[in-house]
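For reference, the chain that follows is the form predicted alone, supplied as structure tokens.
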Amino acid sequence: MKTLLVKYTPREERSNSKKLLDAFKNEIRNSEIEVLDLCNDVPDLFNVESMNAYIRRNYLKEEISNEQKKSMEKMDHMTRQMKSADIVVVAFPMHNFSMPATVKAWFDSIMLKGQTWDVVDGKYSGLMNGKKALVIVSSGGFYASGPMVNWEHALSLTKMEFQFMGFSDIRGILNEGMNAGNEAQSTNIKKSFDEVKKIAAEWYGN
């Protein structure tokens, strides 16, 4: 078994989506562990040289030139990583309402039509099935619920991410109020470590 641990942290140690990271890190049995720092490791934006690689690979299947190729390199590097692993946990802030662009980038790269989802009998199908996703979302408000409900696009948009790739399990965990005070960030923070230690648990059988 082998788990890949995707992390943007940028505050590092004083990072509550670190801390969440590193405490289901700490729970992990019997799995070989792979960790990206996308603060360190940035994904790749789509060019005009790379989209037009892109299209012709992976839509057209037309053969590319190695130039082409060259400038698909890092997202196909980053592809093969995701797919070799049979857990993916994704721990970063909410950025604005949603994924920071870094994070929206790593996905960018990795949801490559023909390697983790495709077209049959013309309906969209992910290719990722049997794997697991935990997504672990820091905010400093609260969306779970009452008025700013609707303004969550952090942890909603990513577990879309994974179901569209076809990942058959997909938890998530939103570790909010951290900006409210000492009280609600402590208790808010401590229920995202049980969840944490919960889904751990599970999945290894701690």
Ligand SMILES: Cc1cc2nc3c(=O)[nH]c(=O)nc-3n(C[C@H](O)[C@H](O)[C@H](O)COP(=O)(O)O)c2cc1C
Given for the second form:
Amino acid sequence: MKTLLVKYTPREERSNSKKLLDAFKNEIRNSEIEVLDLCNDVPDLFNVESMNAYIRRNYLKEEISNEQKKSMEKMDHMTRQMKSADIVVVAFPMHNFSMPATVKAWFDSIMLKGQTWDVVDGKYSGLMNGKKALVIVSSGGFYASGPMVNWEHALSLTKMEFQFMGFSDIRGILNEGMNAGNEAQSTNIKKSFDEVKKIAAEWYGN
Ligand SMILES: Cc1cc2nc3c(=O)[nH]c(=O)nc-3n(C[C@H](O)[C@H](O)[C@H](O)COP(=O)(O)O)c2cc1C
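Given the form predicted alone, state the structure of the form predicted in complex with the ligand.
Below: every chain and molecule of the assembly, starting with the one above.
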């Protein structure tokens, strides 16, 4: 069994998302652990060359040149890495109501047709059945209820990406209200730590 921890936590030791991810990591039992730090290992963005290579190779099933293969190398590596894991945990702060661009670039890198999803009998079909995913998002404001509920596109979009890839068990923790004063912060992060431990206990049988 393998667990892949994917983090984008540029506030490093001060990051609440990192603290929650570390708490999850401490609870992992009987599993190989691999960490992908997206602050250091920044995913590629599609450019003209790599988009052309991707469409030719993955949609049109054409042979592509070595240079074209090279343009897809990092995306292919990140895709293989994600596919090698049974459990994927992603942790990051909400940025402008969504996932930070670096995290989106990781999803764009791994959501490759024919690798993690495909079209089967004319229908989109996720290929990642059997895998589990946990998404940990910290936000300054509140989105679970109140006037901002419709502004939340970080946790909801990330869960949807895993759903599209066919993950079987997808959990999410919105560690919200982190900039809403000390009281709200400490109450909410305590709740998030409890949720992290509960999910880890369920998944690793602690
Ligand atoms: C560039 C940037 C954009 C942000 N955008 C939002 C936002 O749209 N909504 C929100 O509630 N908080 C926003 N925040 C606040 C962070 O999400 C919040 O402080 C979070 O707890 C940081 O997570 P961390 O402790 O893991 O670093 C933003 C912070 C930064 C630096």
